[in-house]
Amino acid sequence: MVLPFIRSDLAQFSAYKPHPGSDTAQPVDSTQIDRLDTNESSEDLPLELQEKLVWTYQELIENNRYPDGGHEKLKNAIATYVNESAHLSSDTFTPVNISVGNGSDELIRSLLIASCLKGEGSIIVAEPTFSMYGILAKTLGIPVVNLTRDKSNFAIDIQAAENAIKNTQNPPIRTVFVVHPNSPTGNALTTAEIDWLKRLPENILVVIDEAYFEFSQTTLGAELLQHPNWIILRTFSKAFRLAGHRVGYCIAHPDAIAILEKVRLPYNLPSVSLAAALIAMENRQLMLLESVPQILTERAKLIQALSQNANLKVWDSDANFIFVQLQSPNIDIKTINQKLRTSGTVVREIHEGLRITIGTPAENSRTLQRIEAIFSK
């Protein structure tokens, strides 16, 4: 049924599906499902932090009151972390450089509203990449220019990007989205790509998504100081193990942050999510140092083990996942995905490959065994 009061172009869009294909095959043992499809942490918060969050909810949060709408305490903590993690002086970034959102998705949407709405701009994305840039833009009626990537290393086609910026008019390119490192392919921005971003004029907004920074330990935070048209996105959903709380943040010039504050929804984060993010910041050594090194070690093990399979092309990764494609014509990627799901490992089928989140050692071991079993047959 087409509803007569709905925009006509929305009928052409597909809604984002967090777990695509989940109904195509059911695991044999539904109690043993390894969920390695959404790049979350496979481990929950340490028990002592769960207990601290419960205590905070019981003793400090007033359910009948609106949450802190200014996020000042959390912004202070984030600014300290950003400076620390980028090896900058303690006063380089302050709360005026930080905006907090209901996940990075809300921040992406706010950036699109602030830069491209009312027919004032188009966006550029290089596929494959995080799909929400294009999805959110299209729901707002903003044109999307899709670029390709080099198949040998998934680098952005810079010449194609420059041609698109030169030739796209009515509306012109206003915002460029890049991911550092990219999802689903796991590659960080190259020196050539970063140099290109530096050359872009200041009337183009450059959004650098560093959702996987804690695993790559590579940031453009210091570079941002010289580029007021750059904005860096980060999230608490990956290394900080807070995917269930939906907290993201961005780092930018104070003038850009002031604009974002104008377009964001009031009280956009629940009190319990604010509390969880603040606890994560205050206990980041416990939360990060215990989990990130293990993930990096497990990532290396998975890459090495899967690379022994002549049927697979395994890409290097700077994130908490790996990307695998087929080199054999004897089986297709959809069949492998379904067989993995049936045996109990859920991964993401995307761009003619599989994106596999790095899980616990036990999950990774089972995944390797299941992949080996598929090809042995």
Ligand SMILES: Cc1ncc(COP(=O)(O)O)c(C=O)c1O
Contents of the next structure:
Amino acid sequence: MVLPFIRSDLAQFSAYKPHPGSDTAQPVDSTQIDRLDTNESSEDLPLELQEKLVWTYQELIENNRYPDGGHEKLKNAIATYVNESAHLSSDTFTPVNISVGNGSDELIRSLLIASCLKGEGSIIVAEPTFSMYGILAKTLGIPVVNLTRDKSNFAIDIQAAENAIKNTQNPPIRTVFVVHPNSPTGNALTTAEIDWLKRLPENILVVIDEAYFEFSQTTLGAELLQHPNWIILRTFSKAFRLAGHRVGYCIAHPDAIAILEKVRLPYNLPSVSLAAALIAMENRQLMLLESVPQILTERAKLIQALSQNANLKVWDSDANFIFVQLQSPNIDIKTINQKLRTSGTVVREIHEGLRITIGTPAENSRTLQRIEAIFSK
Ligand SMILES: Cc1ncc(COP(=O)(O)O)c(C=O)c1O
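With the form predicted on its own already on screen, would you show the form predicted together with the named molecule?
Up next: the whole complex, starting with the chain shown before.
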């Protein structure tokens, strides 16, 4: 039904589907479903941290009170982690450089509101990339300019990007979104791409999404100091295993943070989510040392094993997922995806390929067996 009081352009959009395809193919044996389609961690928090969170909930959190709307404690802990992880001195970034969001999704929307709304700007994204930049921009009526990538390494077509910036008017390009490393393709920004970002004028906001930083260990944190028009986005949803709590943050010049603080909702994060993120920060060594090396080892094993399959093109990855495409035109990626789903492994079909999250060793070996079984039939 068309609702006459709703903006006319919204009718053509579809809502974000967290698990696309789940309605078309169901696993036959529902006892063993491996959810490897959203790049979460397959492992929950270590038990001792779950217990700390339960204790915090019971002893410290007041359900009847609004959460801490200023996020000061968490911002402090994040600033310390950011400095440490970028090998910067401990006073480089401070809480004035941090804003916390209800997932980085909220921060993406706030950045769009702050930079492009009211017909003031368009955005650039290079496909394939994280879909939410385009989706959120369109719901706000912000035009999206889609660029392509080099087919041999998924690097952004810089010449096309420069032309788009020169030629896009009414409204001009205000914001460029890049992911480091990119999803779904897993490649980190190249030196040429970073040099291009450095050349962009100060009236263009550069959003560098480092959602997978803990796996790539490459950050543009140090460079951000020289570029007040850059903003780095990070999330607790991946390596920190807190996707269920919806916590993301950004690192930026204090003036940009002040604007984001104006745009966000007053109590954008529930008390339990703030507590979970703080516990993750305070116990970051335990959390990361335990899981990240295992994921990297498993990633290498999966890439190595799948590369033996002549039907597949397996791309290298700097993140906690891999991107796989088909070498043979006789097989259809949709069919492979549906067969994999039916056998119990749920992955993401995107850009004529499959993005497969690295799971536990058991999940990964099932993924391998199931893919091999599809091709051996
Ligand atoms: C590149 C990228 N940015 C942001 C997000 C969303 O993160 P959050 O859970 O913090 O909203 C994702 C989630 O998959 C992602 O891949």
